[in-house]
Amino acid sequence: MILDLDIGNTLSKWRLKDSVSSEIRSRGAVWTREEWRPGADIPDLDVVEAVRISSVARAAVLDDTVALLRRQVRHVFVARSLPESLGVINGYDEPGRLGVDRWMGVLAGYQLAGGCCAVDCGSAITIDFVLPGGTHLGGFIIPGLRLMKESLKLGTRNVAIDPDSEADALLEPGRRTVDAVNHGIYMAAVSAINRIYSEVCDQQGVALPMLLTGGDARVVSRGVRVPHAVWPDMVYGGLEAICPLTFAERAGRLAGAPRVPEPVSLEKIRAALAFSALL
């Protein structure tokens, strides 16, 4: 079995892939934390031939992480930000301080799609660009649903935003604080993606299509109004690009990934934001 990891700094998740068939066996999430304990944290690692690790957690839990695993497994591999890597360009002036976690979908996009935006709906949202010849543009950070929510201090924190609400609903004036505040927020974060996803393309004079994961992509998606597709595991893709361990990986076959979408044309993108100068 191959254990693949994704340590972020609120949630960790980790999955099982069956290293012949290529199969996910199990998959799971955690609360990050320092001390990491098998069977409770992560699966037992008695079946586990290797590890993959994308972490932008603090180096005190990447390191423990490290080190338990190589007590019981063989291979432990941990992915990094690097200036290169599968005809990618790092955009950023160090590329070392590039999140891993955002490199790792730009890759995955990019063996994928080709040229694309990548976007982590995350703690924050992270939208990243790659060009199709590979360069990295680098890209965009902004608060992610709860982060908005929390800074807020209106109590309406515990209350989450339903993944199955229609995104016409979410952009009606709320009648309750906390739908408010729920549809604020909302309309904030996917008015960003979609006015930052144009304004790119405008500038590069390229339409690219759109991918997006993270915790809340399922619900973000539905108000993104350029077409996209949602890939809960690209994290993971990256890993299995930069560290192919089966024989689908070897072939560049990824898992979980989904039909790439076909974008509007530029100059659809370049109307509405026209139009939109004009209102």
Ligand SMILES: CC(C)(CO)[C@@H](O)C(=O)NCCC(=O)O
Given for the second form:
Amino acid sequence: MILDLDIGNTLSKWRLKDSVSSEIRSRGAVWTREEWRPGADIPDLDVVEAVRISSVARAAVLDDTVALLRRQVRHVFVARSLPESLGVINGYDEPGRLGVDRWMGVLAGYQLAGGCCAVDCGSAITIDFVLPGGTHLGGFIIPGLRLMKESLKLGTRNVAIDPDSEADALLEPGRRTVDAVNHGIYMAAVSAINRIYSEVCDQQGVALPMLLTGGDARVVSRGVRVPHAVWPDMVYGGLEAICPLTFAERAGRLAGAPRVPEPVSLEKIRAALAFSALL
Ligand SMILES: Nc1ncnc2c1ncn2[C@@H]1O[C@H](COP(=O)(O)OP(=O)(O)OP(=O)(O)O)[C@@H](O)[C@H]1O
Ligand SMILES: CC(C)(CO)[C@@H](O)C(=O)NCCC(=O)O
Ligand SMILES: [K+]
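Please give the corresponding structure for the form predicted in complex with the named molecule, as opposed to the form predicted on its own shown earlier.
Let us now look at the entire complex, which starts with that chain.
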């Protein structure tokens, strides 16, 4: 079995992948904390022959995790943000400072779609761009839905947006605090994503497919007007691409990859942008 780990600021997500059939056998998430201890909600390491890790947690958390895993697993691969990988040139002035989860998303997106806009809706919402030739332009970082809500301190932090809510209902003015906050932060997130996408496609003169991932991807997806696909395993896709282990991975097949969405024409994007500029 291969253990893939995506250690975020809030949650550490894991999945177990069969190294022969490439099937995903199980998955889970635990709070990111001081030490990653096998327990009830963590897979049995005895069956694991290789681990691949993407971590944006503090260095000490990663070091402890790696030390613990190395005692029981032979191959432990830790992904890093590099100046160039798999034909993608990292757009950061200091490439190592780009969050490795973003780098994994960009590599997966490029492998699947060529140029694309990779959006990760987690603790933060990150919006990254890579052009068809492999130039990563950099991106945008805004607070995620939960962070936005917590920062308001209106006693609404425990009432999450119902992931099954209709996007249209979320766009109505709220008539109580919890709705005003939930609808407000939702609008802030989706309108930022729509606008940033249009601005960058306009600047670059190219209509790019959009891919969405992260804990809030499903609910955000309902409000994003730009054609896009949700790819829950996009960060894992980057790990598969950069450190292929199974037969399918070596052949370039990324687990759970969606169909590449067809972007609308650049003319339409520009027309929408020109219209918003008038408002
Ligand atoms: N069980 C859960 N616990 C906490 N957050 C959850 C849960 N389920 C969904 N979420 C949502 O997912 C978001 C967290 O995103 P994600 O799962 O991608 O991990 P993260 O560790 O916070 O992200 P990052 O990698 O950006 O640090 C939160 O904003 C929250 O709204
Ligand atoms: C932005 C987050 C928190 C998103 O998970 C992560 O990618 C990170 O810590 N990045 C480092 C800063 C940067 O990417 O510029
Ligand atoms: K993330």
